[in-house]
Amino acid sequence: MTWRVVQWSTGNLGRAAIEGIIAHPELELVGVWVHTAGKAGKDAGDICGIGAIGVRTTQDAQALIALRPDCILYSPLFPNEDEVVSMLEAGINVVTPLSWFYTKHMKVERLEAACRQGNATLHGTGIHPGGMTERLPLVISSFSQKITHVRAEEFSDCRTYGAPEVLRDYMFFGKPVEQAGESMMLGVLSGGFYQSIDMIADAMGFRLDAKKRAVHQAFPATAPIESPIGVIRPGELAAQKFTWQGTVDGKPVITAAVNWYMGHENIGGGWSIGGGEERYELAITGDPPITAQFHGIHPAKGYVLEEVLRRNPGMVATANHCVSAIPYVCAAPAGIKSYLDLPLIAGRARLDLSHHKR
């Protein structure tokens, strides 16, 4: 069966998602929504740099909903619940990397009602929060017993992140380090990572304390650092770490963390990423203890910056994780579904190696 898909937005992740949808043997791209008027009316393939594919972009949201696709991959910069509700009420399944990863402890009555009305499914997924924070730690934990701590941590050099306005205006890189606490990022990210912590706790049986911890640490440049937003001067924000924890009797048992930085040199305040380069690192403290590192999702050594800015492997991986979920979400019963509610999700063979036929 072929599932008809609309891609909602064409930022770094959206462009990668379009490639992934086209490459997936069970999916057909039928529409693309764009945020800016300058992108409207263009061939979606040209926007992605892969050549024309015969699908024109639009800013007409209602026209895309009227197409009645099987699924919308919803990935604007920030989620709009009203938009998602309208999609679900119209009977369109929604996959998104923005939120709703695990809603058991959230107030989602309106979204649940929309799912019932449209007989549609909503699935939040992604990479961190998402697969690296929830799915893979749960899989790895099955090899251990008497577990006392679960950690999922990201280490990413932001010099290859192709969104200067996000680096500057939202992440606050290049701002005086004293202003780092004014960034909205801790609050914006906490909702997603708190859901990850709850999913791990419920699946593994941790009795969490009622209040979770969220900490933002900021580290200054000690000498000029070249970056995508210009030179970061001494005293300006050059690295930061966000940490979210679930505790039992005040002791951390589940930790999710993000380390974002502009290179490895000339950063003060005790900054360190430990052993290894860019990576995702998962650790289970139990019997036996298990640590796993994931590479390849960050740019390889010797990368060409222009190529990475055009197509970052981390964005591609995140988009692929969303795209791979679409057939399973379309086949699922109506409602808000997490990883715990869906079968094992797998990628697909390259088309020339596949038994699927278009």
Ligand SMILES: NC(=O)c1ccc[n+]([C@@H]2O[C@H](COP(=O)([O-])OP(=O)(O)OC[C@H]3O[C@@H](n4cnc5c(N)ncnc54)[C@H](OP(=O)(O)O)[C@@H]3O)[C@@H](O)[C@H]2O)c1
The other form holds:
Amino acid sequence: MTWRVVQWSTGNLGRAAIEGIIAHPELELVGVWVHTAGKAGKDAGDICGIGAIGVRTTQDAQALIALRPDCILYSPLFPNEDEVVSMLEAGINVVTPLSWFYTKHMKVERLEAACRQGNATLHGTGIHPGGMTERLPLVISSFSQKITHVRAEEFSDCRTYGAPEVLRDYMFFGKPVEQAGESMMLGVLSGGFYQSIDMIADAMGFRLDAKKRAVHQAFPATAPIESPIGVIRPGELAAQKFTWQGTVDGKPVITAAVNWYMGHENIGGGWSIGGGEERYELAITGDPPITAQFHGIHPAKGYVLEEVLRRNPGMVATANHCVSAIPYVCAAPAGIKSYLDLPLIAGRARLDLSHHKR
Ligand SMILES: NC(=O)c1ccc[n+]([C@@H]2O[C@H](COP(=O)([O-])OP(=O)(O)OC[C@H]3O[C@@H](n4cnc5c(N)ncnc54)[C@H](OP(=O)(O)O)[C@@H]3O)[C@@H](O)[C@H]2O)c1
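Counterpart to the form predicted alone, namely the form predicted in complex with this ligand:
Complete assembly follows, chain above in first position.
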């Protein structure tokens, strides 16, 4: 069985997704949507830097929907619900890292109706929020009992993130540290991380307080720091930590946290990433207590900056997690489906080692 897939946008994640779709034995790339006019009509492989693959990009959304692909991997900068509804109504399954990770406590009637109308499935997935925030903690939690706390935490050096406008205009790196509170990031990110907290609470049976906690801490440079958005000067935002918590009777029981920084030296205000380097870290407080760290999802030591700005392992891993879900989502019943509804999602063997024939 081969599933026909359209990739929606060719940013960091979209370019990695195109590579992932091509490498997947059960998937065929049949179309690519671009937001940027200058990228339209080009071979998608050339945009990814992997050479021509015979699929041309387009800005014509209707033409892509008319292709009737089995699935769209939807990864533009911002979600457009109208767009997703029209895909689902047309009978196209949608996998996306933007939202809809766990919608049980959200108003999603319109999307559900679209899924019913088109007999299609919507699945939100990614890395953080996504697999690292709830799928993997839930797997690990089953080795423990009497659990009192679950933590998922990301430590990422943003000097290798190849989206300067996002770093500057949305994350506020390089702005005076006093301005950090005006950043829209806490609000933008909270929706996704709250869904993850709800998924863990429902799966593990935590009776959460109605209101969740969200905290944004900002840390200034103490000396000039070279970065992809230019030199960050003393007093400007050089590191930040976002923390989201679900509580029971006021006590935290589920924590998701993101630490984003421009290097971890020359940063004041009590900044620390604990022992170690870039990583994802999971911790289950229970009997026995269990911790896990994931490496390889960040650039390896000695990386070449130009290469990781073009193709960052974190983006590749996130894109792969979306791509890997596609066959399971295409085979699932209609509706909005989370990890809790889908079978175990696995990656695939390299094509020359695979029993699938192209
Ligand atoms: N859940 C997770 O773990 C996770 C992880 C990483 C990213 N994400 C999310 O995935 C999305 C893509 O991330 P990314 O790193 O690929 O971002 P990116 O590199 O900034 O790419 C986003 C792409 O969206 C398109 N775009 C730009 N402005 C747009 C607009 N105003 N309206 C619609 N499309 C627009 C462009 O596509 P073209 O270049 O094709 O024109 C752009 O390249 C973001 O929303 C990000 O938050 C989620």
